[in-house]
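Presented as structure tokens, the chain that follows is alone, the form predicted alone.
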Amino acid sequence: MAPVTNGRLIFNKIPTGLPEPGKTTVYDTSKTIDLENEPLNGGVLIKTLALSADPYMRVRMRPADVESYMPPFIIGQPIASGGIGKVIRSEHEGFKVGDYVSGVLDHAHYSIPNIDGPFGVKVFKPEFGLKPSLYLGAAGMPAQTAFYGWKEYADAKPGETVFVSGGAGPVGSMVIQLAKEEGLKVIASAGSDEKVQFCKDVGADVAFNYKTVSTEDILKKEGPLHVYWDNVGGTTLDAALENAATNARFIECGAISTYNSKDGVVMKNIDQIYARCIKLYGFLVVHLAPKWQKEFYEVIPKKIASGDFKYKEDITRGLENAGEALREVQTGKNHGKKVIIVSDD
């Protein structure tokens, strides 16, 4: 078989604000790969089926000498994210041709990924009739983030009130459903009326569009907050501090309001952390996986398959369109978990 084109999404330029398709990232078709003879060196050759577009990826679009919690993307190299693929060749005893794998994959049609460590690819079998792409969202990393963080830090009690910012996203919508299952009153914010409706559809008692309604007014009316699940940071976090109950638990999962600007915001209510004895928990999903991953896979896929837990997927087809998918996630234009379909099989 002759070599085939191996299209890749290359990190081309560090953005100063929002990532720009064609500038920040460029779809490159200059490389080819010999699928039958490419050296594997004991590894596996993967055909990419689907890739995840996540808010945190903006953090990786930075200079290589700037430290953060995730390594930076390297200019001139493919970006990477959570992905689903199929093994087409293997020199590793743990992988056979036809296996589905999940883990961190380059944004490329074909790759030889790392198979070791917490971000290495692992074989999985889609269960209960779920399509493989769901293992990037409702049965994947975003849902794991929600499940692990909630189980570890919420200390939830029936009748308490939780506020979930970014409630229509794949993390937030899972948190809403976990909270309702445990008998909490759920307040959720989102950035459009359609997203507000989805928050209600998955169980939120109070849902509002933060672009048209005052977050402070809603929280003052519906609080105080015993738990705050924070996906956005900034002024929303400040409003939650102002309306927290004594001994509230704040679970700091993300801060998308600041990812594309380092100007910051004025935090007026930081003193409430000690005044109301608020506990703030920051976490990364990989650190909690050893404790909670087994239970997650025993519980969540079954609930999704049965319809007990709902989800929404936002599909972008074609790796050549992945740059636009990344921008949509940063600007909130996605409706549900953003997935890039690279190949159907």
Given for the second form:
2 protein chains.
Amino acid sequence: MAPVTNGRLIFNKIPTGLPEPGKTTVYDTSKTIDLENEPLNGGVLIKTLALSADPYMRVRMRPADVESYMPPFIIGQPIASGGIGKVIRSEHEGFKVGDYVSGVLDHAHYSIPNIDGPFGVKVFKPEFGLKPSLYLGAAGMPAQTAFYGWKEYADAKPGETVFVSGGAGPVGSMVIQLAKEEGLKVIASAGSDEKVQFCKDVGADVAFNYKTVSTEDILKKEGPLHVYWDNVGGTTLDAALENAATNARFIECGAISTYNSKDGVVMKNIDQIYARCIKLYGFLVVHLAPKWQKEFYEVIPKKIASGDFKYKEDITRGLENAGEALREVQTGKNHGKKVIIVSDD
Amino acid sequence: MAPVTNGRLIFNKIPTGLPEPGKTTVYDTSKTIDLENEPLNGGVLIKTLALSADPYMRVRMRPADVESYMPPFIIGQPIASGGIGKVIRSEHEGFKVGDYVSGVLDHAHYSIPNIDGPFGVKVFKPEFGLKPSLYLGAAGMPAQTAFYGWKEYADAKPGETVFVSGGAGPVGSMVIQLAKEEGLKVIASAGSDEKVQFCKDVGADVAFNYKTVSTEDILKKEGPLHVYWDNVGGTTLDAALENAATNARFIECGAISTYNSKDGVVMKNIDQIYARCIKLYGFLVVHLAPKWQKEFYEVIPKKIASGDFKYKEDITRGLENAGEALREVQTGKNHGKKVIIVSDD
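Next block, the form predicted in complex with a further copy of the same chain, ref. the form predicted alone:
Below, the chain from earlier opens the complete complex, with every other chain and molecule after it.
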């Protein structure tokens, strides 16, 4: 078989604000790959089926000398994210042709991924008839983030009140459902009326559009907060501190409000951390996986398949459109978990 | 015996910024008390020996309708704080004439204090020849704050690095000594060269005057921080977040940098809480007392008496000068634990 084109999304330029398709990332078709003869060196050749576009990826679009919790993308190389693929050739006994794999994949049609460490690809079998792409969202990393963080830090009691910012996203909507299952009153915020409706559809008792309604007013009326699940940081976090109950637990999962600006945020209620004995728990999903992953797979895929837990996917077709998908998750234009379909199964 | 003058420090006006003696508080000598006949209603009559002036008291100088973790002072009534007194008359079997008591006392020469609850006065015996006023500082609430918070949250390992802001105060200097005992490298900040020297005298490896040296620069050079003991909040907290190690523990004890202003602070590194998996623990000493008080009294007074643990007291003589003492602890003019001596023993 002759070499085939291997389309790739290349990291082209470090953005100063939002990532821009065609500038921050460029879709490149100049490379080919010989699927039969490309050397594997004991690894596996993967055909990419679906890729995840996540808010945190903005953190990787930075200069190579700035440290953070994930390595920076490299200019001239494909970007990477969680992905789903199929094994098309293998020199490793743990992988057979036709196996589904999930893990961090290059944004390319074909790749030889890392198979070691917490981000290396692993074989998985979609259960209960779930389509593979769900293992990027409702049964994948965002849902794991929600499940692990909630189990580890929420210390929730029935009747308590939780506020979930970014409530319509794949992490937030899972948190809402976990909290309702445990008998909490759930307040959720989102950035459009359609998203607010989705928060209600998955069980939020109070949901509001933070762009048209004052977060402070809602929290003052509906609080105090025993738990705050923070996906956004910034002034929303400040409002949550102002309306926290004594001994509140704040689960610090993300800070999308600050990813695209370096200006900082005026915070007026930091002193409430000590005054109200608030605990703030920063965490990354990868650190909690050893403790909670088994229970996650026992519980969540079944609930997704049965319809007990709801989800929403927002599909972008074609790797050539992935740059736009990356921008959408930064501005909140997506409705549900953003998945880039690269190839049909 | 004829009634005697009962000088009192009255809360006169809610301050907008720093408390001002003669305005925020007024020393009043218009009341007398009949020490032999004042009705006790089952309580005790106390002669005040010493009173504490603490930064947190600014939080109580607020409008009566604003909630916080301690009740507001009441206009026209004496302010109150931790104090040491001697029983001069008792109708309660738990108190005998001549007993020393400690607890929350009115700023008055004589009072009938609350004897119930966590803030009620209790009988104590100064041990190892310690002078009673030390039970307001090095063997009292500030040292308990340091001891309880450190034991509960520091999770310190030898060789780790801790940063202590407000290192020369009665809380900070105790934290430095606890951290050195456990084999940590200690960085401490303070607001004058004299205070910096005291931080070094009690064991800090690195101590600096934050008014003349950049906190960011020092932390960048001497960090990363595994533990941060936060007495000040604000931009110092932001600098600590920027220089935190992954999984750092931040013990949120106070926020004096923000007590006298409502403007808020620009924070640029809040997103590091999740990115570096930082845990922030807000706490109040009263909540941790049931767990750690016994160990505190077994360990600390002995170390104070032997000289193993060092302390500094800054004495103000006379209740009529207490208003000035309250201002000094807000501006950091005091050198060591500020104690107001009301009457000699």
